[in-house]
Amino acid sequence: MRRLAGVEDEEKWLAEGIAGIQHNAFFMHRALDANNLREVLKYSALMLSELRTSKLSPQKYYDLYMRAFDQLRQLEVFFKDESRHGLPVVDLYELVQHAGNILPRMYLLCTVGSVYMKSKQAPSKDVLKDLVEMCRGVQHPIRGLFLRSYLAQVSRDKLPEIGSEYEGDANTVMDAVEFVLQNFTEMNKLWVRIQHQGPGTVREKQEKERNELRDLVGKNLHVLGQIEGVDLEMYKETVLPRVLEQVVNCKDELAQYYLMECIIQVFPDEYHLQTLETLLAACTQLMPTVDTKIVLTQLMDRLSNYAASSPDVLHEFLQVEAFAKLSNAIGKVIETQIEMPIIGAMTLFVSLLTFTLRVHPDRLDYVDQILGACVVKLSSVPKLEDARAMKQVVALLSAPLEKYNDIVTALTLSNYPRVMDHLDDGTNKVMAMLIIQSIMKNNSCISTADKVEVLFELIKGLIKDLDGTDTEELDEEDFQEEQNSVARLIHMLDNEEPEEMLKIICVVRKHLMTGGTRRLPFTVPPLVFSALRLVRQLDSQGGDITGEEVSATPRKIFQILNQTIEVLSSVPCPELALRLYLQCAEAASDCDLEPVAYEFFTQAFILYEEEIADSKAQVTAIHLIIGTLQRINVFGVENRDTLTHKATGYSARLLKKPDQCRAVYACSHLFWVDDIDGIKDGERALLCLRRALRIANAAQEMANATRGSSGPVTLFVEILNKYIYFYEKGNPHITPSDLQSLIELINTEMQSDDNGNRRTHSDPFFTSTLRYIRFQKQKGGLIGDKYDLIKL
């Protein structure tokens, strides 16, 4: 009836049930103002009545035995004082039994013989194996756990353990454990029963009832966990195998998951070291249907504490052989457990080497044994795709990194690829993203090649387009994102020995020429100047480097920089790939490679007349050539020729007039190079400055016909400042005479347009350049003869 009832008949029934406990505590209260023994037995049993209703669900029972339970904390003050009722508290202790219901007798009783037990007129171990005995009287789950509940609060200060007063020659601690185990037991049944009461209709509700008893039950193993006196041995003997036994034989799924769950919380954490064998072959007993990997979790975290709070206790997990246990028990838990979804299984992993890592963090074999096992599990499900259970296996894999703070120490286990594998593409390139935060974060250096290609099979998912997933449908900033940290991650390998520094570079550009159109971009930049470090480590290291018996060549380098630079042009990438030509092309001058020089610097003209069609690009790309060219000493006069003749003829076929007039300009200093051993050509670079004068003129000409103005003289300027610089430098073929038409021209373009008005500005430039020149013929000595013929 009371199941099927409404929200509104429980309060009904609830406040019916308070009436009739505050009637009744009227009348007892007025019969203890009296000390009348007879009144105060006989309202206080009515009133306990109250307590034998069935229709009210465990939370409202609750608030009306709190109220029977205030009224019987006065009832037991009375009881104690003897000069009050005049009877003894033997007498007292038969007298109550006569009460007519069992339900109220067996309260009355626990409450007399709390007051027996302080009385020490008889052990206090009789009187307990009295009341939990007798209260197998009262079979209802729910007035059963209560009344129980009742029994075990009022004891519990009475309990003969060690350093009690009532412990004595007829009490021990055992009997004090006997106590609460036997509660413990007949509660625990009661509790139980509950799910096989009523219709199957109503076996939600059930639940959520059984749920809200089970801190009356739990409340027994917290007793037992703080009973003074139960020392390792007792635990072992008869505690823990009591409690399992009732655990394994209940065959309850809620009860058998919460009970262990107290277990593990209320008792020491050494204890359970040291019984681990028997709590693990409880959990494999467990109904299938019970959470066994949340209990073992649990278990394993406070063990994995017990083990970091300090050093001294590690000894003795290697004693007891904690991980060959915990392992077996985890392989038979999911070896038997056969529904167990697989966010289960590797939540037991991670757990598993959680605890490996703070107990064991020298044992790599252990930790690869954890990731064999996940490998092993993860195999037999066709495709990983709950994201609970990928989130795990990330963890997994992200804690030997955490741990040990050094990619390196992973890259030694392996299994760890292999369970890399079972990671879905994003989760992967997740996976991959951590390991190279990892290498940054610590610095860590990658100097072997095996341990590279290890490495890059990692991050696969970086570098490569796995499983034929389309690069575009990631988002351009994730994207960048993770090729800039490849790219970062390439300058982490390093070797100071070339051979092994060779074989690293060799495997980096095996990986990375996988990646694709979009990839190469970032990573080909890095991987060349890696590899041109290795050629100047080569260069400054001297001795004959070209041997045969060196495979480390700065030679055979730059043929592997040539094939990958290729492989970027064709991308197309054009200008990127002339860019690191020329940066090889230097360092093959340094090397005095000729040869070599020269085929990049012919490359680069190859992708500057072939590939490089926008005008801004040619511009940056001339420039780019003409310094490098500059920086370069190593060609012979032929070559150099070559190479100039072509940087100084497209210099002046480029689109727009003040643009080659500009990279004319800067072709004088192909011919005269301000060092020891440069080139001195004065009259040709003189040749390019008269050059860059004439288009100059040609483009303040177009100005004027197409915005009928000549428009500012910066170009002549500049042009201006080149002719001061050679002429500072020691130019023979530049004179003063040189430097004064063009001063004039340029004041002469500044004083008035072609319509004959006249200009009211000044170009700050040129203002700038006078002063220059001002100040150097102030100086006097041989710079200033050198200015005195200039007329300002």
Contents of the next structure:
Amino acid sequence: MRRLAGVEDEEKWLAEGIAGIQHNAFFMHRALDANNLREVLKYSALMLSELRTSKLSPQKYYDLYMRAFDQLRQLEVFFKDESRHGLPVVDLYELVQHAGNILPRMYLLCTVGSVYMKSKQAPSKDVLKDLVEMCRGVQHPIRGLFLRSYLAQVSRDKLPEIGSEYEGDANTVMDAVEFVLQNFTEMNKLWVRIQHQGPGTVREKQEKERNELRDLVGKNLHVLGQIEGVDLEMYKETVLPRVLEQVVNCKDELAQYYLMECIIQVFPDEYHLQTLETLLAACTQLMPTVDTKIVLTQLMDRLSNYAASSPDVLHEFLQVEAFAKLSNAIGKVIETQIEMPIIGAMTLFVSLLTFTLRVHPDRLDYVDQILGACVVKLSSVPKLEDARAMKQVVALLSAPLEKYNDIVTALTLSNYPRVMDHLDDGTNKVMAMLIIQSIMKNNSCISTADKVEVLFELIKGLIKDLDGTDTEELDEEDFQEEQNSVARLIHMLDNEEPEEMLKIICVVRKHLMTGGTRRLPFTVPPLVFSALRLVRQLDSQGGDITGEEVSATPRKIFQILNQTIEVLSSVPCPELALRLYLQCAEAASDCDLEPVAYEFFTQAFILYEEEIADSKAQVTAIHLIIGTLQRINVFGVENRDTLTHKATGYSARLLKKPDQCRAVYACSHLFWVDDIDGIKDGERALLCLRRALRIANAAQEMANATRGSSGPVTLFVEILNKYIYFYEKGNPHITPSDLQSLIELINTEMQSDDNGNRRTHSDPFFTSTLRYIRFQKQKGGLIGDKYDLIKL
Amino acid sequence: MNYLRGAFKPACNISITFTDGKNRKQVPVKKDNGQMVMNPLFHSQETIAGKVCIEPYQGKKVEHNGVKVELLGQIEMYFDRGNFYDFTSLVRELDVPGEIYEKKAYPFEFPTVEMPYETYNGVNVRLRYVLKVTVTRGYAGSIVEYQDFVVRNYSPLPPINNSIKMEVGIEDCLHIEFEYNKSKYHLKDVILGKVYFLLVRIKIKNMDLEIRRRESTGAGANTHVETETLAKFELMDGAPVRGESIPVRLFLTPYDLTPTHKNINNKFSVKYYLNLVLVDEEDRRYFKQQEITLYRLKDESS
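Switching conditions: you have the form predicted on its own, so give me the form predicted together with its partner chain.
The complete assembly is shown below, putting the previous chain first.
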């Protein structure tokens, strides 16, 4: 009937119950004050009769129970004092059993029993046994549970455990354990029974109620865990088998789950370790609906923490072959619980892995074994789609990285990439990023080609488009970040040994080339620079290219580079390719490989001609070309002429006059390199400058023509500075008069402003240039003499 | 009757006292009007001795045709009230006819009286022992005084005392097996046992153990049977499941029980039964009744 009742009714019933207790407690207290045993028993029984109600939910019933409990404490005080009631406790023990109703009778009996034990007039084990046996009469689940929990409570401090005053003679800790075990068994049966009573429609409510009651049952296990004197032997032989028997046999999902949890939590880790087999065997016998994975996970977490707590305990783990046992159990659970979602299996694997990493950090084979099992499981399902399961797999894969702080270790795990294959593309990328981040964080250097091969296999989600990936959906920012990470990763691949390094580069190249047009601009530059670093290393080693077998020659590397960059130019990403060509050219030059350097330059020029159309890009490119060319000293006269000629030619053909002008005067440096053995063709340098001047003039005129005002004199001033530079450097073809006339020209240009506004020396660049000349004059000496010829 | 007594006031006051009346154990007995009075307790084969005092009221004399004291064992059926059946009758003449002027005491003695039956107060029948003093008078009517006393008889420990064990059930509904440790219990005994549930398909609310007294009176077609429930003791609260074993422990002390009486003087019998009652949630009762023998054991305090 209770099931159908509303909350209000329940409140009312509770209030009635409380009133009943208070009413009878009042008379009980009067009788207590009068030391009238008969009346005391009468009213206490009446009071306890209120607990016979079936109308209350567990929560409300608990409320009622607590009120009765408080009263019983006072009753116990009365029972204890024989002078007040005049009966020996043994007679009292009989007398309370005259009560006609079982529930009040049992509460009174437990109360007197507690006094009886305390008086030590009977062995506490006998009393305990009697009480726990007599409680069987209460078969109503809720009432029985509360009664037995009352029994557990009043007897808790009277158990004959080791060190207790109740221990000794015939009373052993075994009796205490027996008692608690029996009480536990009965309580669990009652608890489980709730499930099977009442119609199925109220199942949800029942489950909620049962959850509220579970701690009453679990309390027994707590007590078992606390009893002094339960040593490993006893735990192994008695406590655990009995508890597990109950757990397995009750065939109740809720109970099995909760009790397994309790067992794991309340007993010491050391015991778990020593009884692992038993415990795990029980796990495989649980109901299929029980969330075994959480149970196992908790167990493994505890054991992991235990292992981490002290290195001294590790040998215990080895001794009991904890890993093999856990691994077997998990295998069995996964095998038998076909219904278990994939996430469950993955969670288990993660826990096992965590355990392994803590306990057997040196056993990579274990880790691999786990990953292998994981692969098997993953292969058995169509496709991993559960995001949470995916997360678990990521956790699974991240754990070894975090533990070993070293991707190199993970790379030796053969099953690692196989697990990754089962991730979806997005997660695969996330995982790849994690791997890279781990490498970066730990600064680990991957130093063999094989490992690099494996690594790139792992992160292939970043390296290339996987099948079916919709590139449209990718976030540009994410993509850039990913690719930047890959670029950073490339720098982590390093080996002192050039041969191996070359292999690494080849491997990387092989993988990167599959990356497609979007990735190459990110990934090729680091590869190129990595290769160039190898080239420089070889070069600094003196280039002792002896045997033919040696493949790691700069020449060879340049070949590879050439091919690599070529791919980039077709991406198309010509500007980047051009820069890289120039880098290579410079490196080749440093290696004294003129033909190679020339080839690179050629490529650069071809790119310039064919691919770079944007005028601004052209300006940048030509300046880069000029700059590089200027520094290269490997070329013979002929090659150099060709290249400088080309450079100058392109400079003059830029679109904008100022750009032309600037490029051309930059070209002047190609003919005058301020090195000891640098080229010093003063005439051609001057020619360039003159040409620049002409272009500057033309630019000025054009400005006049189109805008009606001459532009700033900046270009002239810049050219003047070039003149000054070469003059100072001792180019014989630059005379003071050239300078003189240029300065005047600038002055005139500034004064001949159409508006007539005098802007003499208003150009700061020009002003500071003049100031420089004055300064040099004042310095005297050789330089001062040179500048003396210039009049300002 | 009181006003009659006022009119025909008896001429004397008769009192009956027992020799060891001060030390003899007294037991409470329920009178017809419901009051409890204490009566002395005797056992069979005891000598019943004492004295009868006759004290005439002030200034009166009692003329009589003789004084006697009788020891009567009577069975009284309530449907036949007032009609006593004496199964024991002993007489002692105390005085020859004469007159009594002042208080006079007559000692009497019934040596080693055979009192085979116990005093019993039932629903339809009463067995009592009484001392009856009669001052016989001619025309004025005899003066009679009664003194009840209680007889209880001890039984030896029964040589054979088997346990009661039985399996009962309703097909596909309820099967239980119960066991009581004995079939014969003394009055301060405790019934121990257990009830084992072999099959439970009904929703049991609770289980009680009752002690029932079956008193049959009369004989043949006139037999009256009256059954009373003297004890109702809850053994179990709630519904058990298959395999549960519920302990039984019932102390007999608190209940007002007598020994089993079998065919007392062909007038009545008193039998006791243990009735195991299961009540289901629809308040249907399932029960099984088993006779037990109650007896009075010597070493008791009463």
